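Just one chain is shown here, as structure tokens, and it is the form predicted on its own.
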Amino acid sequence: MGLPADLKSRFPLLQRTVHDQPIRYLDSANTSQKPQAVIDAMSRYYETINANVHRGSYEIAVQATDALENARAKIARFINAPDPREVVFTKNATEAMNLLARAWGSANLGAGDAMLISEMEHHANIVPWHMLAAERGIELRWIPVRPDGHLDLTELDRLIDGVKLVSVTAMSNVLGTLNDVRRLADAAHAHGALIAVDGSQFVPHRATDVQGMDIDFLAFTGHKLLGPTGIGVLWARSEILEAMPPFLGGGEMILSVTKEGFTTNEIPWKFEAGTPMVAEAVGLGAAVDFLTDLGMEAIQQHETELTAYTLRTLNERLGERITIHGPSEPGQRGAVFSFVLEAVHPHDIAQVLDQSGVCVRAGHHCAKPLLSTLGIPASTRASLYVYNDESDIDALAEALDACSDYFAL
């Protein structure tokens, strides 16, 4: 079963105009549009049980608590995770890292040790591990990207040889490429490491099953999947987690405090410290409803039929001016397509295209390195979501044509 047909309607922002013309919004890497259901939950809460959580006996302060845990416990699900305690709310899937960063790695990673990264990694799981890096004298090693997208496995069994964690994206948020998940965690587990994945990419378009990935840690941020920003989730195995000191102090991580010391909350809530984003929580948590209600595997076949169409169009109307980096097979892909335009800097397609009503983004991307090993100083990235159709790819074929006559006259 298809998605629907009117699923566009359903995003407000989606059906206003820019530059007198419709709106064709094409950086869901970037960030996702919110449907109306994710808007009408968090006005619902504010206006409705807007309280503080785990504090207050008065009715409102126990329906805001209740709304808080059911939606941890609705995006387990939406994972497959075991326990709802495994959850641990952060600000966005870069505190998530820093979390994974700084509570277990600076409890188990020390000088001589050594850790396991990709090239295609955002900086957001590159970034933190050089600051541990520096502070503790751990070894990066870092898994090459083959000239086809892929990453080149060949030597893995070297490089994970001693280390203690690999830290991966499941999909690349410049490349789109999909990786094989499961072989990496049976490595690392196979070598005595634990294994995490930045899932950002990943979680809002297939189906997670961290229990089916045999993965120890797991990182994603809300609004990248129809929620709103302020919000992500480090999930995490709970026995990793009851071993982990806590990441901040403060309230609602504590259980007591005296002169003396104090002693830390059960999970997740060692990891919560002060007052959590309730609001943002229940729209995540519709924003999980949304795409359940979807389904995942009609969500993975939309955008595989998408991206097979995009990179058909692009390809035929533009030729040989146009390099599509990442993996040419769809099924080998997430529906990220970054480019060169021969001749045009990123920059300039950008803004060319935001005249056409065209939303892509131009830059590194947050992926300095990738971008490094690709030899390239930027590119343009067009991404797309449930929302999108061939509508929308026809509109970014067109103006990519205009674009690069205009910049040869």
Given for the second form:
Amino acid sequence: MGLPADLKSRFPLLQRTVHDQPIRYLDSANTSQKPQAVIDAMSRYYETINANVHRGSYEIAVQATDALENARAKIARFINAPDPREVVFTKNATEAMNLLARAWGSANLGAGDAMLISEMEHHANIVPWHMLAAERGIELRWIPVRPDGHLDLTELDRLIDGVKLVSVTAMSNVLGTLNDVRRLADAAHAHGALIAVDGSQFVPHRATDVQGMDIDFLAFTGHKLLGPTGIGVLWARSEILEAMPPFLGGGEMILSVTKEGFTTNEIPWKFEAGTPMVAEAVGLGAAVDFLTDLGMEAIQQHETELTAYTLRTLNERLGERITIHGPSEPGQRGAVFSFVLEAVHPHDIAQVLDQSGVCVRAGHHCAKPLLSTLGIPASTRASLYVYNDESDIDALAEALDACSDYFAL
Amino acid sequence: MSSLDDLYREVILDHYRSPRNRGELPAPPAVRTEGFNPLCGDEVVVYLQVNDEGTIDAIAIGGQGCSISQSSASMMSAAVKGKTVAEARQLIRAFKGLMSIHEGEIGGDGSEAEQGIAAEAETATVALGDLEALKGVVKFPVRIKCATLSWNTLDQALTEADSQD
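Structure of the form predicted in complex with the partner chain (previous: the form predicted on its own):
To see the whole picture, the full complex is given below, headed by that same chain.
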């Protein structure tokens, strides 16, 4: 158990400096850095086997197709999906949620139907439903968030009654809260509803088992789990995908086209119109290999220890001056820390921290309903991953202390 | 943090800690306009009262945001109070010139650079006083929108006040 001590050295970007300081990258909930192995896998793809997939009969076209489909199989194993055909490649998690809303939603949700999301969702799991609601008059219900950062499930039975879909995040991108997905899945199924999970924050940081969670859909993105930008995944149970109408139309997603119409391809290609993101899929496959080699259990342990260290260090160093939102128990949260520093606006904090090489995000983190519930217009967020260590947290605490002094009245 | 001192000049921190003309005005007769920076959540509310002679005889500022947006709003309110609408518009152009000249230098788009050249002439003829302290913002391009937020909101308020007549 435990992560290799030289892990940081495998990430080329983390070797650079910012304003003559070593970079302290604390924005992995936004996007992660990439190990050399992922960068190399993508370069090797372009250098050796680049060709369009599912078309050519020549050697490299076959190799490119194999590379794409091997990546799909790796990702299926990574989330314990029973069948690689259940893994649909999308541009990112946002597109995956839109695919769900457009293809499944348009076939299954009509006027008067209800669905349930939570107040801690990212805009990607809110706006597609708002758009559908505006078109079709569906009712959007909200699971409230308690002040301690957990979902308030006391009214769950009432809220879930009669809904056709529950769509919730497995881990909050603002608070780090880990939700009890299995409990929500059981409740949804008991009421005859399906459950979709936004795994953008969860999948990179915890062992993911779609069968164990007993969910119906999972959306996540590649760039937050050490992979490239431009690739995400919608996983769904095969019988659901089979019954869904297509999303985008074009090449690749058809079996045949005539002047009268078309017939759709088999899953998953039915949902992958046009030339897919082959190099990105190869990169994501390499990222999944990298994480699997580290071990998701070891990653969880590392992040839980670092979470405890972060909470302790920031609270000791800054005391009354800092308020860290979200669950206070390290085991109940991911390594995402949204905080408010007394008398200093998040935008100013991020600016001052940048001078020390510390990269954090300031703003509403694409979760305005949640910030509104918490009663704060904006927060600063530090988020960690496999390559972070205690020295990064020490640098954060030091820079925050200096920032607080700088703006002190 | 010496390079930060270019951004956070003492006069900026002073206006941030003790904002001038903070509050609300009854609207009407005042006009009330809101400006948002959706990226960081900054929000400025401008209450503006223009008398029959076309002079700004009252202004109040609400909202919340970072030190740059809030101090710029405070300085803006102090600078335009008692000025005529025409003078206030001249000041807006001059201030935006102070920001956009440098936007052009750091690679802003062509149209803004051209506006910048026009505004540069304006800047030379209008005394900006304390507002000069915000000049350091241009070294931090992502913060320029924070500094100009209240000025764009004022611009909108002046237009609304005009249309009330």
